[in-house]
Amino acid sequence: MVSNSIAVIAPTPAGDRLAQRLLDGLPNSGLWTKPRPDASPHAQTYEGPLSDLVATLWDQQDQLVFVLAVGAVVRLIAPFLTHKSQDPGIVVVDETGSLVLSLCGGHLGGADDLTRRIAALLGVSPVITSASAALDLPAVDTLGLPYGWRRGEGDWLAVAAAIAHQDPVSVTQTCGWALWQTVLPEGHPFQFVPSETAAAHLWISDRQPPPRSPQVCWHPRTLWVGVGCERGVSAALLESSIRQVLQSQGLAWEAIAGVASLDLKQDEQGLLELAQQWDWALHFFPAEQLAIQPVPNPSTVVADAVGTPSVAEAAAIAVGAVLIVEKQVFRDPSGACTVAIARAAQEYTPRPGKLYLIGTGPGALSQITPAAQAALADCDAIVGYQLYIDLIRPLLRPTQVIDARPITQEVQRAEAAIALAQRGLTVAVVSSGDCGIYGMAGLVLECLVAQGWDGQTPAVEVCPGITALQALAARVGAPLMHDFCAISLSDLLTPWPVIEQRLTAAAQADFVVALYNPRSRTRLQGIQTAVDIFRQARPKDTPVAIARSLYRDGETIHLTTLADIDVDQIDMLTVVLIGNQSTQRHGDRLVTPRGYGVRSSDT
């Protein structure tokens, strides 16, 4: 998903209350309201009509949120919607927080996916009546934006209304990543056999598409345009030059990626007016790489000129491209320019791709953070180990990518993760729990300055979550009151001496300890000796807490003491609470007094 500028609008002080919440999970979003003595310190304030600020704001963002009565924004925005393609997306919230609501726009103006989010947020079912949402199919007019394709020529209309009475789609796809096709339900109208009798057809290639009706057109980026030229050509020759070239081979304008050329043309106006035009991105070589480059098409001329024997030709294979079109020569008053082209084997993207690392808490949907919850519905994929998905499944959208891996393929899914993300996606990888504390975070992040990561791209956001330790003192009280620690028990990746000393320290320092991945089918003794330093440390009347499958089916929660602890009760799934010398019982709680000198009521 990418983010938008975003306006929240709320007229009134129910409004504005509201609306502060959702600023800080909306990213690029402004709050406008009503100028009084208690308006938000961070919103915007407008005088006069609000059809005035709906006037101005229309053109210039791409999401309008109003926290106001519905019937009242439908007569608002009536008089500035022109086309689906062109209007913002409209989110209507109601000053309860209570309804969220995708007016219109759902689709181009990406308001469903910002509706999700909202929802999310306010921890409320979204409302969405797109027919593709009630199919639980991807949009075709959004299909593509995942993936940096490019939308052509097509009655959009018309297919996606035979999407929507399930009837055949004929699907090409000649080039891009497929994706897509993974998440479509069972029953599904979309026939990968060509037919020329389905209902519609979708069209997904870099080449024209034949002539049929009706149809549509993705066209994913996977062209690469050679240039070569004398100074100061124009832009308007360096564009009919490319379009020649790509109309005799049947190539679709949309799929180009970008331009390549020497580096000389660094400063080129026409070129770099082009590319800014077309969105296209740029590459330079030097003379030295291109004269490397085996092409059909060598000139001495050139190689005198500017050092390489080839140039368009070069520079398109250059950028990792397979040359289809030999190089062809145009000119005009302006001058003269060389065109090639190359294609990718995979699609450009321009999406930088994004990382949510989320904590989603012990298990219970309610115990996810909003923040979270918002991340979540923010995403193209979701990566995680398929018992923490099969808990979350409630917050999912089916046509999200879902890669679920076993328990012991923890760097398989953390690359999995980056190798997403680096393809323009944004991802979540889920833990239990939250993800810096024994969980995915730091293998990600590990991984991605494994592979030179510049800090940047793609972007990491980290969402913490509640923890078994915090989720095991809630349940029984406030036992982490004073200093604490968690130590795993589990020896995969920490050897057994280490653990064992730092149990030693823990037990002496007097730390209420938590003890993760106490034991399992294969690691019996670990506990038992861990047991066993603690009842040397400490008195054996210690409250002990044992806590499996925390907020969960079949959730259990056991108070013993050192001396009493059954090690036969604890494996994987249970965490290990150990007051310290202060902590106490009361009844079915454990308190660890801060020391705050609280007097009995006796006293």
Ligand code: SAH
Given for the second form:
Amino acid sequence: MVSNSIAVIAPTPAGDRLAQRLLDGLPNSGLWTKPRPDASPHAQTYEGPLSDLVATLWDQQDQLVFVLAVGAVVRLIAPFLTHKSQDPGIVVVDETGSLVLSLCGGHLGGADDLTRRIAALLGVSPVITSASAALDLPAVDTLGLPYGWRRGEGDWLAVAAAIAHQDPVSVTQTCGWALWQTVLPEGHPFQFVPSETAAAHLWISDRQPPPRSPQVCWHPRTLWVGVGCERGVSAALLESSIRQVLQSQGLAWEAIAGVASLDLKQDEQGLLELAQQWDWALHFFPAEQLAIQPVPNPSTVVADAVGTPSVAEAAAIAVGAVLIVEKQVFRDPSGACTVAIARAAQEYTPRPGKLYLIGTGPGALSQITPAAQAALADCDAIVGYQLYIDLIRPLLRPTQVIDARPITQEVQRAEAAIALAQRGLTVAVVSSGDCGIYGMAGLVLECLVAQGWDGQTPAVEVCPGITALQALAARVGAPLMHDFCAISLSDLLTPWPVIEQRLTAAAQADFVVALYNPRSRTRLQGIQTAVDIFRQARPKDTPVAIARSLYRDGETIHLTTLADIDVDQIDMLTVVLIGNQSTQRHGDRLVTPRGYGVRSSDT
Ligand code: SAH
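Compare with the form predicted on its own: the form predicted together with S-adenosyl-L-homocysteine (SAH):
Okay, now the whole complex, with that chain kicking things off.
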């Protein structure tokens, strides 16, 4: 989901209090409430009837969230509703925050996505009643949005109804990413063998569809328009020329990715106007770069004038696309222009892409931060190790793309996630615990930097999680009250002598120490060496906690001492905590005194 502007409308004191919990997790949101002495300092206040406020916000905001009774909201918005392609998405939250409902504009208005996000922030189940959600199918009217496709003509209602009834829907896809097809559930109604007898048709192409009914069209933006023109040519001539070329070839206007031309045209008014109006990408090339493109119709006249024998054809090819329509010349009283069309193998997307680096905590869903849950709700794709994906499965939607690779393929996983984000998707990379503690966050950032990342695109947001040592500390009491450190015993990426040096230093410096990756099936000796190092530096009765599968099914926690550690109890799902010289055991609790000097009542 790309960030929209969201108005949270909470007239009552209880609603205002609840809304404040949401603002933090909803980028670009504002809160409106009634003027009151105790109104939230972040809120804007409104006087007069609520319907006046709704009238003002209706066209300004992408989504309206009402913390109000559903019936009141229905009456309020009824007079403003026009069409689902124009109306804002409407979400209703009850004042206690136990129910979040996508009321209107579920797909095009983004209300379903926002409802999921708010539900994640409040820790409740979203109420989403659209048919596609019930069938675990992508909604046909938002299908292409993650890929930057444009909606074409169509009877959207009829096709959506056919899908809802699970009638056969024939799909023709001639270009654009087929990723959406990979998440279709068993028994979905789409047929990928063209069929004229299907109940409805879905056309995904940069071409115009054949006339069929009911049918809807999505146009991946694969077409690059090469333009050459005389100075001062009008936007109207450029538009009518491009339209004529596309129409004569059966190509779709909505499939235009952008225009390409000579760098001298960077300030060509008509061209800029048109590009802005249609939100096209612009590519300008110097004459030398255009001159080397192989084109079918070079011209010596053009070469003499601007230093390259071709502008329109050469510029369209220079974008990295294949010429499919040779140049045509058009004139009107404002001047002359040439138009050529090339097709790129991959669609252009104006979406910048986003990477969330998410720590999902030790295991239980309750230990994942609401921010991380909201981020997961935003994502088009989730990348992670299978075990961690399985742990968060209830938070995922069937329409999200899942890339679950085996544990050893960290670099491939990071690169896969970056590649998805570079194509405009919002992507989560999940690690258990904290993503930045022996997790994927650092690797993803390193890979980005190695690829020359500008720090902006794709955007990166890190969502912290509860790491294993915190989870263990919480389960056994408060052993991290004084200085502590974490050491991983895995020598896959760190030479063992370095690990041993750190163990010795930590033991001597009297840190409480958490040992991550303590022992694998092939690394048996490391943990024994580590224990020996600590036995030399600390008393034999120093408390030790050995915890396996914390906050997961089959959790075990075993308290022992340095002298009695049984390394056979330890494996890769285990974290080991060794107390410092003053760590004390009280029953099944460990405490490392901070130094307040609290005495027992009987002394
Ligand atoms: N990013 C993770 C650590 C990954 S390294 C985090 O912040 O927790 C993997 C090691 O972490 C495991 O070998 C184990 O030592 C520890 N670990 C992770 N989750 C654990 C859990 N739920 N219970 C016990 N140990 C865990």
